[in-house]
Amino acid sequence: MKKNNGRLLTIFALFVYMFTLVPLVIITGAAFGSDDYLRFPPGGFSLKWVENIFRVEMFVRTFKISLEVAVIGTMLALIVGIPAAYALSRYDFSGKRFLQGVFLSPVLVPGIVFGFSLLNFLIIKYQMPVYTSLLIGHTVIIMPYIIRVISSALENFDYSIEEAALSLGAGKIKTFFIIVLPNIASGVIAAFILAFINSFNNVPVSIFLTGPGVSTLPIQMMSYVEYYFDPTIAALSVILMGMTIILMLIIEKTLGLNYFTK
């Protein structure tokens, strides 16, 4: 009966792992193909449409855009969430589930009706420009990455260290950036990484933020596919998945993905 309960299971998973690869594979074979459609398999092998990438004007455009609105919509992510990470894992006070739940709400939220409410916010209500809007928008829908990682590096901590600095005459500022910040550094450095990819890679809420003259890559790439059907956007798709299987072995290295399991 076990014999059976363990072949079902790697049936199973071999059918997820098939449900969950075979499009990348499909992806990628199309995007290195030689015909002007989308193939698979492909007639031959091209890197034209990886070439045609950096042709294509809003691309680049957008990328720029969307790597600027991710980086610094990360950082003020940081500076805001850092600091809450440590107040809600150091002390306990009145309030404190209601801080949890309000910082965790953009996961809980759908995309969609967190992204309408920002549009009736900031750019009906407020007529905030739209990079102001689009950047605010990022910075709130990434924070709960922040929080829940820079959190997990915390409860790794000992605090007696830092009460033992204080007890030397530290000030909590300067023990805070002595102390507590160098030892849970690694935890910083995978809540950018982890923050930097949800938000470059953000659809739901980017689509109600973005106006003219001011787009992210990944609505550039859903409007392309609307009017070309070429392989351009499975070249740009390979090189995002690239990017992102970097950025998710640096975590890796630096943290260990089983961190996030704790």
Contents of the next structure:
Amino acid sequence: MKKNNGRLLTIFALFVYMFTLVPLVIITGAAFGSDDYLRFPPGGFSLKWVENIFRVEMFVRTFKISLEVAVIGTMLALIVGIPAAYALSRYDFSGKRFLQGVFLSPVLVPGIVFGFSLLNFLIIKYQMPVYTSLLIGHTVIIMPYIIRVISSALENFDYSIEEAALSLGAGKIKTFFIIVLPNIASGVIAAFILAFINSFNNVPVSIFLTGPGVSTLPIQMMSYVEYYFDPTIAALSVILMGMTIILMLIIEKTLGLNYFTK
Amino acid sequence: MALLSLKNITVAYGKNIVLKNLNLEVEQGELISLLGPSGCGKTTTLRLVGGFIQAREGQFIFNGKDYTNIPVHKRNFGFVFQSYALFPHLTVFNNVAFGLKQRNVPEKEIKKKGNGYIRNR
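Right, the form predicted on its own is done; let's see the coordinates for the form predicted together with the partner chain.
Okay, now the whole complex, with that chain kicking things off.
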């Protein structure tokens, strides 16, 4: 009976892997195929669809916007998130639990709800430019990741080391920069990469905060698929997948992925 | 006049009163040890003198000067932590020299003094 269970589990696990990985194999195959539509197995090998990505001007332009928004948004979120994480992990004050909830809420609220409310609030009510709203939206949605990862880095750093620095004559702010920051640097890098990936791949929030001239790559990809069904999109997906895998490998090599499961 | 004196010190974390009306006088050269069960406030007393926590009431006088509201990094008090509290990202030398650097001691003197405490094997 027990042996049977084990086999059942193996088959089940195999199916799970198949459902997640086979589509990726098909996309990768189609990306390097020579057919004019998504076909698997591909009729022949060609790099023309990869080339075609760079011929679609909107892809190049929105790639830059996505990159810009992800980098600037992550920087802003780090500037706000690091002090917030520090306060939440080092001090006790009234309303702490509430604030923790507020900072984590963008992950709990569905992206589509959050995107819609930002559209109403920033663009319709305050008439903000689309690009600024997009940047604000992304900063807010990646904040929880930053705060969570930095908090766990701070939790692992002994507070008495900070106190030692204070007692040796370094002021509070100086202690933070010369003692705390170097010791949570790996956490900051992890937070940066995680936030970057999240911002770069985001659709539900971006879709409300893009407009004429300002769009992100995932949004552009979606509207491309509506009109053309050629393997360009597959080729682009493979490139994005590769980017994410490389970033994840960097995290895995430098800190280990268990950083995020704590 | 005692070198160090705590006058009517009260320390509390929220509603939890840890020290109540503590009075302590220590003379120059005197060696003091605080004894008591855990939770009686030994560490709290030390941390108060070190400046890591603030008293709710009372006064802390050192060498005739009121230290009650002087922040930690301006007290110039030595403090030994239970966990050693070494700086993990600094070299042994820089750990030793840290305090001198914060006091803006000239580089040359830091080297001389710091190396005096380290033995190369």
